[in-house]
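This document starts with one chain, in the form predicted on its own, laid out as structure tokens.
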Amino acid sequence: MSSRLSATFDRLKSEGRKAFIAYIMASDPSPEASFEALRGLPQAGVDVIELGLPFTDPMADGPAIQAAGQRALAAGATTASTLEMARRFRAENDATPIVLMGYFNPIYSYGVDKFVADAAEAGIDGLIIVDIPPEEDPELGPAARAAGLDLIRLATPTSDAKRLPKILEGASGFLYYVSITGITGSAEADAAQVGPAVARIKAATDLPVCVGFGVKTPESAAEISKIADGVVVGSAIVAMLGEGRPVDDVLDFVKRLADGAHGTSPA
């Protein structure tokens, strides 16, 4: 049976288009505003949704997403409420994939087996857990795969030829290439530097390779989409929500980003 993620990437490939992936933090700035944004993302051109799982110590995240996590926790976000948010979304959208992105501690606290079962039941399609390297994943990876969840691995500019096979081992859905060294939102992705790394990774795997970290504008989304199978934007979207901008304004910005990634930006 084809997963939502593989079906989405197959469809986009057949259409000659690249994927646009948008990240928002669950329950930021409030549960209802967050859900309003979530349900509006597909209509704004988002092909895959990354839903952030709030955590108190997000070590790979920059100021925008750290602040989003703090707002979400202050608004009462929990792992259970995040899964319920996905469940509400699935009640009206059964097509758009949702990847849950976060850290292992909340999953461990929830209980790994219970988490993967509840995530699958809620309509989550995959997991990006940024603080578990492949060598230290005897628990979550096998449980996620058994529950039918794709496990999306991260590669970075320091992932050399010796390291890459280990990263790809057991990976599914897509591979997330972190375009810069450092935290989210800290620099601008440079297509000229990212291109050779993406080409090297694509030579080693049939998985789609999507690029995130440092993509902030429709123009940069368009440039990255020329060299990758998908483009991920998070901090720039989250920052707008954090400023208290109306959700409609945020979704208008998301649509411009999606148009850039899809190569349909107005001249």
Given for the second form:
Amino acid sequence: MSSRLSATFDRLKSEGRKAFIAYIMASDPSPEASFEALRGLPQAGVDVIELGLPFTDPMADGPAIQAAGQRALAAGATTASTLEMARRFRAENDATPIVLMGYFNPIYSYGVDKFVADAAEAGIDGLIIVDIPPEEDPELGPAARAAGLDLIRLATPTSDAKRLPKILEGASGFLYYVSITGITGSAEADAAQVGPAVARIKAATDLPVCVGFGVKTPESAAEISKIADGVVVGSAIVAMLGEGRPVDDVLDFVKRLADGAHGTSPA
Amino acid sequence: MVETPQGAQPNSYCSGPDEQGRFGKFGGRFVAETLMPLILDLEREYERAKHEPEFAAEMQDLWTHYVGRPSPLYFAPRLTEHLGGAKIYLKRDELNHTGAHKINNVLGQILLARRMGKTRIIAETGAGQHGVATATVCARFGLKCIVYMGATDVERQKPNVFRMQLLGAEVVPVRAGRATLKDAMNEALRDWVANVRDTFYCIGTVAGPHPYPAMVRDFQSIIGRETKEQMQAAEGRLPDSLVACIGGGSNAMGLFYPFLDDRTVRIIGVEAGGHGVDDRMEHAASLNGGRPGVLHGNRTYLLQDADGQILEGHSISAGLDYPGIGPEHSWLHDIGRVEYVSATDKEALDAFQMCSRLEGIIPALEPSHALAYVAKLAPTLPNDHLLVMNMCGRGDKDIFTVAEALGEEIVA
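Return the structure block for the form predicted together with the partner chain; the form predicted on its own was the one displayed.
Every component of the complex follows; first up is the chain already shown.
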């Protein structure tokens, strides 16, 4: 496991706190605004950053993140510019882990070996590549692990007892539990269903289990954080950036989400 | 199957895909984790069904009585005379119920869906032919049918939209991305991720994650098997060459597959050259103008920019207007078993008119691309050369597009 991710989860565990993970799309709505948001996330209480790698055809994403990717591409985002954004962030923050989230084709096009080397050098800690299931691990996993990057696996409501070992094999960093059958930002995660699923996964692995895809509000973040090691929010944050809201307003919302996840919301 | 280095040839061209769903380095299962258990289930069910005589018998019965198979292998005397070379045969898959080859595959997939207890069928469509075929078979079996279609295509293909609605299907216009076929496919995948329990995704071409490319090819191979028998009956031997158009490539794979190991048969796929295969990227020729990448669950040749972002492409034919191509074609291209060429919009339009006037057959714009290449190739070949072209769809749906391209005004 990369040192930043393991250090972060170890610290949170010793503090008895849950991780709050925020997603933004690189270069959305513009490279400058996106970087301002990125550098403000740790101060707003974000423990782990998911940085979206823009792609034209995000088949697992809902309208909010699809639109974010299109805005980013229209603003000139490239794989190289996304890595550069991480590098700039890393120059001023050496503690907060960054996980790159996206689809395989831009990485394949960039060249897998060159990509993992450049990503590690830029200070990226892990990868969540939606269209690389365990069956396709040889495409990216060995190279990523050799470069010291965690390859974060996704488990879903369709991951039954038979499927789970396959997912956990070679997983590192943390396990991302997709709380709904559906695309990002669609249905609301239901704690009554997520709880038993997370418990089942935790019985099978020592990795921290973080929950995302259906968490939109501070209240929901608070609820989910009671049953998981971390909570991920993406679409709700990205939608605000897409509405052209000032970065400070977005970071205020992120802080409320983080307070929810950390159990420190004002009563 | 092991990856075949350039130049080296496998013992058989028909043994793919391998356990990982690969044809050489192409294909695979690049899908979100939510879908993995579903495509593994589908693969198991298809493997079982494939070997059951009852499944084959049910297909055969529907092919005969509902679709109207076998489709004729027709010797085209006036085209042959006009082009002055090879003896031209047309495989008449445009005579199938619903007017194209698409229904061959849809029937197979819907029978599988029924075996799996799925009650809700989703499909993507570009020009609307696969959507119409899916809506048709769903009506036949009383299944709920939802067809995703790019909003741009909904506007361009109104008659097919209405046809699907008449058949009881719900047509969902997709406004995401650039609102064409690839976006419709993205949206269908998103639907499937959200409705895993009751839904079957009926993919219209030899693309998508394994097992779709192999399964769709198998269902379409009836075209090539019939052709082989019919040519034997007509001429007492194998054809010398086969020509078919390629978008995703299902009609071509269906014709080619039973002949891949007949090494004397020259096989040619014709991509949509749009305004010309060059750097403007105003074409849909993935093999001739793209490079390998990963989209919609498989690795294959794609139209993409330098950063791996998918490009839209262009063709006068909405059915060929797709930035990818079936992975098996990518493999056959790389090992050189099949030649892949292209024909432009203009050449296809000329061939469309030529065929209408010489043979009394109005072809779809898709096979008009194949015919455009036949028009170039046939005159260079001897009179005893037997050439088969797959007439995979009829042109009724295209008359508005063609009228517009020719500067004619007709009222729908």
